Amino acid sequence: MTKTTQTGSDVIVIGAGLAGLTAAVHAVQTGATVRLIAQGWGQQIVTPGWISVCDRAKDDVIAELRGYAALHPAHPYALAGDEGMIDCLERFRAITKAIGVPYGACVKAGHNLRLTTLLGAIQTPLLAPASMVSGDLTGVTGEILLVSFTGWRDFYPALAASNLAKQGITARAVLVDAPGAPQAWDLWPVELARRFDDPALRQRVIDQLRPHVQNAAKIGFPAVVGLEQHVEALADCTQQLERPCFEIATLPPSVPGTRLSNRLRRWLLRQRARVQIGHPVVHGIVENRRCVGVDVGALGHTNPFYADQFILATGGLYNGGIQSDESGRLWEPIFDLPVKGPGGTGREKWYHANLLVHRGHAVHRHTGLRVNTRMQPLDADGAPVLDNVYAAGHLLTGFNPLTDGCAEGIALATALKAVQVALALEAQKSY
């Protein structure tokens, strides 16, 4: 049965990570009827909430993005466009701040902020959650103040400062009791933060530190000050401690992302989305090189979908958009869609001798679908396989989202360009 005898959306995404989640959005803010569909979250309930565009830049991180596209045509940047790098940017720092999870940046404007980690080592993303952004290492001068709950086994202050006094940075550590909770040790992150919304169990642990504040230039919390009323809970810390406070990625789940998820998911209900998150899209129904709808699963049997268009970002091999076996086959489970590997026959060009190597393994690099200037997965001859599916996100090829310091930037790029192309909107901006 084809699509022009069913009613359908005008665009299915298919996936609920950062590339899916934000492909929708710019989608439903042209006016297009979407349908979003996963099996689960994506993987920014396990990262930091921060978005990694270009870690290793030094200075200006567009200009260094422009020459690593210039000199890398097949990266997912050089297909994007940087243009649309930049374009992404700022409509997420619009939409997030417009939900009421901000995002912000380094003072230094186009350069990378300096974020410490639950361990002390430095990280350098473009853009963090507002509640981060204050914690920016860069110029730092005068002591920084971290702060965990007794009994808590997600982040040990102490170890952070001894590793940043490394680093030539003064910190100190404190320890109180978690709000509501003396006992912490299994405590959740989630739940921490939803044990920070309340105002008097806020209040405890604001009254610890006080004695504890001296001569601290900012505050670091676990990234835990709040879940839905985060921003109101680090203003009130902030205002009541009289420095300023900040937030420290800690171990998954990641608060920042839970954050982001669940506000992006509520507003794109409030604009009449449809939005189903676990329920695994079977196959794609195909019909003379266009998919016209897909199947998804349900309790015994399968639901079809039908839309105009569709954006693929299921994610990478640790996502389970690119499936793999122990003989080396690899696959993409909905539309099987060709699979660039590593070559080869078997697993033996996967991986190098060490585990720990400075590019990664090939695997990672080399693993993905490969596609074109318009996000449309190709064929062994570079011919599009599907004239309505794109992909976005960590199911394409030619980058290492481990090691490469641009996952955040590739998903939010590569949604972009998808839902200008699938909806003919290149040339125009919706917000």
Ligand SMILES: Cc1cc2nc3c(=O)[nH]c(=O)nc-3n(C[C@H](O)[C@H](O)[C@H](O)COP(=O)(O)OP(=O)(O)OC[C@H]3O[C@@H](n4cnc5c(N)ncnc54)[C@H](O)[C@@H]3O)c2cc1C
The other form holds:
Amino acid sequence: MTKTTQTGSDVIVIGAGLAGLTAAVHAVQTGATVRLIAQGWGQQIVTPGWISVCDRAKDDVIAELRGYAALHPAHPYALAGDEGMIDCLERFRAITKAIGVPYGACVKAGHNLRLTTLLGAIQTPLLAPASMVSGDLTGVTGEILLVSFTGWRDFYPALAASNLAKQGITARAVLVDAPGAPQAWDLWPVELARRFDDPALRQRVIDQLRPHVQNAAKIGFPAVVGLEQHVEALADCTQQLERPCFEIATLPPSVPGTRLSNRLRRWLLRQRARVQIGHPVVHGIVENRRCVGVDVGALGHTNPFYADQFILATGGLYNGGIQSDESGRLWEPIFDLPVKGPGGTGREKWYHANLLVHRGHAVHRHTGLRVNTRMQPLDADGAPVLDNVYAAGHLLTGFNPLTDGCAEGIALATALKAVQVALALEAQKSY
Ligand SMILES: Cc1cc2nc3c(=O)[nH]c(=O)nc-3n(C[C@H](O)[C@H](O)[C@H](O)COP(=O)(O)OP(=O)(O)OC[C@H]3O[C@@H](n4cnc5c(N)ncnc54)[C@H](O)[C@@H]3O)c2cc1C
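Next block: the form predicted together with this ligand, after the form predicted alone:
Zooming out: every chain and molecule, the one shown earlier first.
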């Protein structure tokens, strides 16, 4: 089949995770023409939807990560630079506000939030959707009412309440009929969220809850309070129940991640960016150390797309950005970039003997692309492999996305840095 030549863009972003989507937003905001190409959505579609920057920080989060970065110069935070960290968080809050799914932070400035999970454990991200921030347990006194749906398998609020009690937080559980569904057992969170969009169905939940509010200081729902009408749905619950209502992250799929993904995609399209989700980039077209285009899989053939700069945000081992096989070989499939691994032959160094090991397994911490401070992937000698390809997010080595509690901050910080370098914007702070 004849290949179609496409008009070139200034930037092609590969990947629709947090790193790829925010890289595309930054590039669009500079006035660049942008094409985002992704095989599918990124991990945000199954994550809680919050932004972990340095979960373990007890006080000032940015100060903690600055200290950490100073001690670990190969960590992505050190490479991206701490100024970019603050900048990318402000930009993320601005874009989420603009698209109608605003993110917020702890009332104690610069501190992590304290958010309950469905099990009543406490997680400590820096930013979260505003609907979750209302449930911040920082300094909370008074009883929390936890709501779930009769027969729904995904959330047992009595269990969460008893676990919260062990941490000094008083919570009470209540079960009501799910909106429009007497048989709630198998309902997916996104389906429940769609039902919450419907004022009549939502009203039935609110009416059932009213007698149970009593002395509750706040009311926590699983994160299914509306999909397209989320802000209105949550405000309606808060207004009618006369208590702050908040959302608790559910099991996957993630409604907050879905809201964010859908709205970022629509925003990009409104800015005339091209967004192709569902198309794998098969390989890079490279001439003299420069990438000139990428071949993108279509039905039975590939199409080339051309650009001046390329941001690779393909998500590492979790999402196809890095691949492996039973021999322990690790490879980056688009540009065949050198992949750092845990070492050894085979996979014997990938995993610790114990499954639950505090620092996590070597395959998570030590697998990924090595980059310089310009986010350029490096060869074994430390030299950039390609002049105009920049990598961001989970794809990078030097941190453990499972145990370090900073993977989302890294996605945001390295995406911003990659765009700034690619578009030569480092000196311009105000674009
Ligand atoms: C259930 C879960 C919970 C998590 N919780 C936390 C947490 O609490 N705190 C924390 O810090 N981190 C957490 N993480 C990790 C964190 O969310 C991820 O590290 C981060 O979202 C990764 O973003 P990314 O954009 O780098 O990559 P991804 O989200 O993996 O996106 C990669 C993108 O690249 C695309 N892609 C891959 N290959 C190709 C190709 N050949 N062509 C085109 N596109 C391609 C994919 O389709 C996808 O769109 C969690 C992850 C999961 C799965």
